[in-house]
Amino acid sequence: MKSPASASWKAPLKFRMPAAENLVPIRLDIEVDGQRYKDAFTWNPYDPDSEVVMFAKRTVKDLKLAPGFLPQIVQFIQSQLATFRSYAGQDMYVGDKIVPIKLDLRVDHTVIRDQFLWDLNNFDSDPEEFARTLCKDVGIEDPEVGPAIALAIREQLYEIAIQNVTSARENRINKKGRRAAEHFPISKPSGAALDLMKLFRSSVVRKRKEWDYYKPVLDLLSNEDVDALEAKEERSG
């Protein structure tokens, strides 16, 4: 069976993550009664509901949080969860794309800040394998930091998976009398990933003058810097 990598940038394919795991990034920020509750991680969307009240529950008595954050909790996943499967059995066109990733992370005392290049059609990769390596290759301990890593490049990986789907969108409205190079309009893209674009348009292999460019950059932070970081995000919070 021909596999999805491998797949002509003619020939859509049907919405799924550009990954080996179709995992759904879930991000969570609520405050009941002045107490928040904060938490990032990734959902298989074909888990059944059941799951996510069961999950919602032992999350509430663990941390020892309000009641009323059950019902809140609860509410959140789902709601992603439904924009997630809402995609399900879409068109999106891939093509031959490399995209540039960036990562600026804290997780407690460490930051963690680096940018490189990932193939979409590249159905196999595995975000938490490549994070697992990033920490081993840099030395960093905290276990946390590999699945927040492996949660920033899903986050931008689901992204451009809905980009994708909208311009396969926009190409069946706009089919008749345009080109094929204009039928796969790309969202703009932010200022650093144009920049990146522009640098490795030629190539995506990184020329041995950019190494040090685009080598991890990884800070640990003292108490005191923590607490004041702390501090300013929830005041702007």
The other form holds:
Amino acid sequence: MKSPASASWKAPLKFRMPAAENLVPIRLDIEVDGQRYKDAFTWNPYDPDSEVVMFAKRTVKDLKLAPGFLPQIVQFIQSQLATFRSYAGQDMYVGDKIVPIKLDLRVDHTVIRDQFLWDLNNFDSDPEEFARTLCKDVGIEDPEVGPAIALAIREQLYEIAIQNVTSARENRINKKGRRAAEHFPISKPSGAALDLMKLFRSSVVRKRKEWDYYKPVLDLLSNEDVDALEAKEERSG
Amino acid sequence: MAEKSPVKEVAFSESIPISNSNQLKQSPQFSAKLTTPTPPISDIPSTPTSRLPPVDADVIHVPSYSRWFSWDKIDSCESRFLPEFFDGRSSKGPSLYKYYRNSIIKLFRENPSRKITFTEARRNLVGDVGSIRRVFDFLDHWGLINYSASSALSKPSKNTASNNKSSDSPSLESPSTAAPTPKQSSTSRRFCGECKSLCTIACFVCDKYDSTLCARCYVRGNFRVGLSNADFRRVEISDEAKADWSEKETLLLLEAIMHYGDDWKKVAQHVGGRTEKECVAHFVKLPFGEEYLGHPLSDDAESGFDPNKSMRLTPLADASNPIMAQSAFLSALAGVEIAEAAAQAAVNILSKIDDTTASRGGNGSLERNAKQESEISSNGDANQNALERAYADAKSQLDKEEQDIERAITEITEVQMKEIQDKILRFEEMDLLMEKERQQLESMKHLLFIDQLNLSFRKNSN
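What's the form predicted together with the partner chain like, now that we've got the form predicted alone?
Whole complex next, starting from this chain.
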């Protein structure tokens, strides 16, 4: 009765991060009493909730933040976790999607720009491993870049996964019937998702003109540049 | 970053110079003698006076219970305390653990006089903060990071002051016994592994990873990743705390029993500090010690029906098993020595029949299996069983013989019948042959006759 119109329709899976480990990217940006705390890290949603409090306490202690940060941190982390968990029970449609992941980060003195393709169906993929290898290969000395890269990848994957979930929800609400369901995973604009066919139509080898887009670019900034950029960010953000 | 600083080991009162060559790959080798870490309590007064040599920037101190550490290898205690990396379920593998561990330690050793915070560590490492925290805590506890001379002094006092014997954080005492196995089997106080509070009524023990949680932590789900509710089993504390019977108490108990026999009230009084129930329970659980009861009992045997003995036997006689009651009665009548001898003989034969190991062991296990305190009844039981078994054996052997005989007879008859049949066949063949010969002879006769005729014709014609 349900004949898939194209090969890329697949049975829905339970929502999860399309990576080997189901970790949640968490971003914090809290301001209390003039002190600003910005942080980003990955969290394991299977850790018991007491971990959140412990982590918050340690962070406050280690960074010597005001004690008013503690409840805020806990609340932010928990709310992001709750959002993640609310998606957890739902279905996710993942076609044969290969998505380009873009990196454009500045961590202290290091600026890294990169673009690469990521297979959403590969549940063995490991953004952390990728980040580690990238740092090692490109020769990044600043150890804080690795986590930032891994986090950026995870955030983008998270976004895409959420979009797939919302598309699934809309499917069910949408009364257009089966055909719509089959078309959605393909035609729904989830950003830059490319169809496998289109991508590899000519050959698997990348065209020369695209080489420049897909290679990592590393910049090391001097102190003045860093200060200038930070000032600009604060003004704009 | 090549590690050029030598690593020293600290045993609370002495630091031992360790040569660590430029390669990171070698595990610390110690050339000097090693002192066994003395218990921290006695050390506290002495360490302030015997000052450790001044810490220079190149020397790293590592407590002696962490000397298993090496950059390359993963020790068994690491896999025990951080099972999430080693159980193969998640994609986190031992190499990931090594990466975390080595990076954190390197980070610390860049500036060993300063303690690194967890936040620094996790900011520099790629991975989820929960796992990094666990590795960090583990290293912190084992003194591989944030360990300096001053902290060595404060740690023992902190630990002994809080009397912390939680099972998954190694207290500084227990590593000195070469492995931080939880010493809870011997102690009767249990501390929760997570919230470090004293467990009172009940606690939950996970055998897989040897951790203990108080009821509160268990309910809150405050256990480490990788465990679920089902892995824990409930252990009642209220029984355990009073369960340790000292030797003295056991002696008193036995004395009391000998004097008062069945009067548990008096026994409990005599023992003092234990309720009647506990006395009875403990007595029943006592090992089957002939060494306890030995002589007084054999002396009583001569006097026949001793009131003590009869008291001791009454629990048995009331047993629901009639055979046991009977055998107890019989063996009481017969007397200890005779019953013992009979039982011994029966068991010996038993062992010969069964080819089981160690008749004495069998005797011992028979004794132990019996839940009563007197050896008499158990031996009587063995006696009974031996007779029954012998009878059953004989019968089965008889049956076997009969069957054998029948089989033999049928075989013989078959064979003879076969013989006869063969003979018949043979004769038939001979018959055939004879027939053929006869026919041949007949034909030859004919031929001869024809020849004769021919000859006579010729003769006549000529």
